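This document starts with one chain, in the form predicted on its own, laid out as C-alpha cells.
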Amino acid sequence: MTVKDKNITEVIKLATPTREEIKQVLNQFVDEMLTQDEQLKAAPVRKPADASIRQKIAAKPIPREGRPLTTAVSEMLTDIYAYGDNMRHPRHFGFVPGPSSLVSWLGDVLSSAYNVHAAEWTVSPTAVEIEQKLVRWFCDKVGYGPKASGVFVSGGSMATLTALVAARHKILTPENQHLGTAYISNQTHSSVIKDLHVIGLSDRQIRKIPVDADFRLDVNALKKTIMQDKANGAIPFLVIATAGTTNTGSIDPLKDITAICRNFNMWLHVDGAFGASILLSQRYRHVLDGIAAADSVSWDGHKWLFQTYSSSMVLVKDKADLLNSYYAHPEYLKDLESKHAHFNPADMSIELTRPARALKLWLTLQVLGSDKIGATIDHGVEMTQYAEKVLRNVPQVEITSPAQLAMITFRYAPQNLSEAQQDELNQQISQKMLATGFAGVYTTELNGHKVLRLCIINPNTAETDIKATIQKLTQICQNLVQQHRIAVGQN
C-alpha cells in the first residue's frame, strides 16, 4: 500500500462512524420506534411544522466536515420525522396509504441493510425467486391462469403505467397511436390521466365516462361513448375500472365492463391499488368476482396489506405481453413456454435499478400468516359498517356515500344552511378536527359538495375511536354554527 493509499484508507476510516455508535443509534432508535407504538393513542394523530421549524431545516447547510452520529440522528428524530401526519395512529381516517405493520418495518430494515439488487437472477437468485413466488400467489387470488405473471414496482401510479404501456403497445401501432382512445370514470385516480399522458395519449383520447347513484363507472354511457367514438373514427383501446374508489370505495362493474371490452377488442385494466386486497378475505372476496378477467390488475401493499412505502404490484393475466413491451430482445419470446420458466423482473418492468420490494409483504406473511391478515381485513370493513350504523343517528348528517369496503363519505348538512354554507361548514368541521389531534378527518367532493370521509383500515381501530370521533366531530359542528362562525341565513 503506497503512501497515498494509506491516507485515502485513515481518511475514509475517520469519517465512518464506529461499531459501537452505530449500535448504540440502533438501539436507541428501536426502543423509542416500539415506545412510540405502544403509546400511539394517546398521541396526535399530526403535528404540524410552523415556519420556524421549516425555516430551521432550510436553514441548515451540508457540512464540508461530518458531525457525530448520535447529533444528525438526534436532530433527524426531532426536526423531520416528528412533524406530518401520522398515519400509523389509530384515529387516522384521511387517506387510503395506512398504517403499517411493524413486521413490515422490520423486513424494510433487513433488505435495507443488505442493499440487495433485485432486477436480474444472476445478482439475487433468492430474492427474485420469492418475488415471483409471491406473484404467483396473488395471481392465484385474482383467479389468473398459469400464463400470469407480473412484477413488484413503487406505486399505484407506476404498476398502472407498466400496464398501460402493456396494453398500448398489444392493441395500438406507431402509425395508428394517435387514434387510440382510452375510458376511465370521473372517479378513477387522478394519478391514471398522468399514466395516460406519459405513454402518449393527449386529452382528447381521453373520455371520462359519469358514475351512477352509487359512483360507479355507467357501463351505458361507457358504451354509447365507445360505440360513437368507433363511427367516428377512433380506436377505443383501453377501459381503466377501478376496485376501491378513493373518494367512496367503489367498485366498478367489472362484468359488465368486461363484456364490453371483449365485444371492442379492449384491454381492460384494474386500478386495485386499494380494493385488490379484499381478495384475502374469505368473507367479502366475492364483491370482486369478475376480477380474474382483467387483463392486468395494479395492487398496492401499502394500502391494505400495511406495508412500509413502497409496496405495489402489476399483475398481467399473460406475461408475455410485459415481456413484449420491456424486452430488449424479442427473439428471447420465441421458445417462451418450452425453455424459460424464469424472468428478471427488469425484463417485465420499466426499472433496472430495482430494490427489494417483495421481500418485506414475504415476512409479513411467514410472520402473521394469510388468514390474519384476511381478518384484518375484514375488520375495516366491520369497522366502517359502524361508522355508519353511528352516523344514521346523528341529527342533521346526510350519508353521502355508504360503507364500501373501509370507506363511507358524510356531510354535516343544517336545514338553516345553504348548500354554499354547508360546503364551507363541512370544511371548517375537518380543520378543526385536524387542529385538534383527536382524529385525522379530510374531506372530499362529490357531486360537486363539500363531503367528509372516513378511511378505517387500521387494525387498532376499534368501536369507541369510531364513536368518540363521531361525537367530537358533532360537537365541532354545534360550536361552529352557535358561535355563528358560519353565516347562518346569508348566500
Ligand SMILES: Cc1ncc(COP(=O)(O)O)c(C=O)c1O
Second form
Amino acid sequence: MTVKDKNITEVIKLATPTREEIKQVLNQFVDEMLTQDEQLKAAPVRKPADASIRQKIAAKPIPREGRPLTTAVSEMLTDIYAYGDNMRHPRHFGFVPGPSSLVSWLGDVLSSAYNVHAAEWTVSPTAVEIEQKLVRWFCDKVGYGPKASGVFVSGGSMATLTALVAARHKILTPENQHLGTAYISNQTHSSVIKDLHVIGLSDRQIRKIPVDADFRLDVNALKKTIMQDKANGAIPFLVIATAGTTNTGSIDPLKDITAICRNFNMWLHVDGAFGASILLSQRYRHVLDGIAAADSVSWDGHKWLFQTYSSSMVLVKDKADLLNSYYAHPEYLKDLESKHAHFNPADMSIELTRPARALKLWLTLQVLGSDKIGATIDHGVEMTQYAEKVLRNVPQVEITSPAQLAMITFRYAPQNLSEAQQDELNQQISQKMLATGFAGVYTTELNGHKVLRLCIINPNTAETDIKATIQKLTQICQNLVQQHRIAVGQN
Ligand SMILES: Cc1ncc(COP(=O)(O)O)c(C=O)c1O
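Now show me the form predicted in complex with the named molecule, since the one above was the form predicted on its own.
Full complex below, order starting with the chain above.
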C-alpha cells in the first residue's frame, strides 16, 4: 500500500461513525420512539412548526466539515421529526392517515439497512421471490386468475400511473393517441388526473362524469358520454373507477362499469389505493364484488395495510400488459436476463433501481398474520359506523355522507345560519380543533359545501376517542356560534 493509499483509507475511516456511535444512536432513538409510541394518546396529534423553529432550520448550515453522528441525530429528532402531523396518532382522522405498524417500521429499517436492490431476480433473488409471492397473494384476494401479476411501487399515484401506461399502450397507437378519451368521476382522486396528464392526455381528453346521490359514478351518464364521444370521432379507451373515494369512501358500481368497458372495448382500472384493503376483511370484502373483472387495480400498503410510507401495489389481470409496456433490457443489463421465466420487477414498472418495498409488508403479515390485519380493518369500519351513530344524536349535525368503508362526512348546520355561514363555521371548527391538538379533523367539500370528514383506520382508535372528539367539536361549534352572537338551538 502506498503512503497515498494509506492516507485515503484513514480519511474515509475518520468520516465513518464508529460501531459504538451507531449502536448508541440506534439505542437512544429506538427507546425514544417506543416511549413516544406508548404515550401517543396523551400527545397532541400535531405540532405546528412555529417561526422560531423555521428560523432555526433556515439558519442551519450544510457544514464543510462533518459533525459527530450523535449530535446530528439528536438535532434531527428535536428539530425535524418532532414537528408536523403525527399520522400514527389514534385521533388523527385527516386525509387517509398512516397508522403504520411498528412491525412495518422494523421491516423498513431492515430493508434500508441491507439496501436491497430489488430490480431484478438475478441480483436479489430471495427478495424478488418474496415480492412475487406477495403479489400473487394479493392477486388472489382480488380474484385474479393465473395470468395476473403486479409490482410494488411507491404509492397510489405511481400505481395508477403504471397501469395507465399499460392501458394506453394496449388500446391506443401513437397515431390515434390524441383521440383517446378517459373517464373518471368528479370524486376521483386528484392524482389520477395528474397520471392522465403524464400519459399524454390533455384536459380535453378527460371526462369528469357526475356522481349519484351516494357519490358513486353515474353509469348512465358514463354510457351517454362515451356514446357521444364515439359519435364525435373520439376513442374512449379507459375508465378509472374508485373503490373507496377519498372524500366519502364511496365505491363506484364496479359491475355496471365493467359491462360498459366490455361493450366499448375499454380498459377498466380500479383505484383501490384506500379501499382495496377491505378485501382482507372476511366480514366486509363483499362490498368489492366484481373487482376481479378490472384490468388493473392499485392498492396502497401505506394506507389501510398499516405500512410505513412508500408501499403500494399495482396488480394487473394479465402480466403481459405490463411486460409489453415496460420490458426494455439494454446492453448493460444483458447479464441479468434470465433464461427462466423469473419475475423481474424492473420489467413490469417504471423504476429500475428500487428498494425491496414488499419485505416490510411480508414481515407484517408474518408477525401479525392476515386474520389480525383483517380484524383490524373490520375495527376501522365499525369505529366509523359508531361515529355515525354518535353524530346522528347531535342535534345540529347533518350527515353529508354516511359511514362507508372507514370514512364519514358531516357538518354542523345550525338552522338560523345561512349556508355560507355554515361553511365558515365548519371551516373554523376544523381549524380550532387542529389548534387544540386533540384530534386531526380536516374539511372537504361536497356538493359545494364545506364539511368535516373523519377517516378512521387506526387500530388504536377506541369509542372513547370518537366520543370525545365529537363532544369537543360540538363544544367548539357552540363557542363559535356564541362568540358571533348567533343564536342557535340547544345542543
Ligand atoms: C383514492 C385514492 N387514490 C389515490 C391516492 C394517492 O395515493 P398516494 O398518496 O399513495 O400516491 C389517494 C391518496 O389519499 C387516494 O385516497
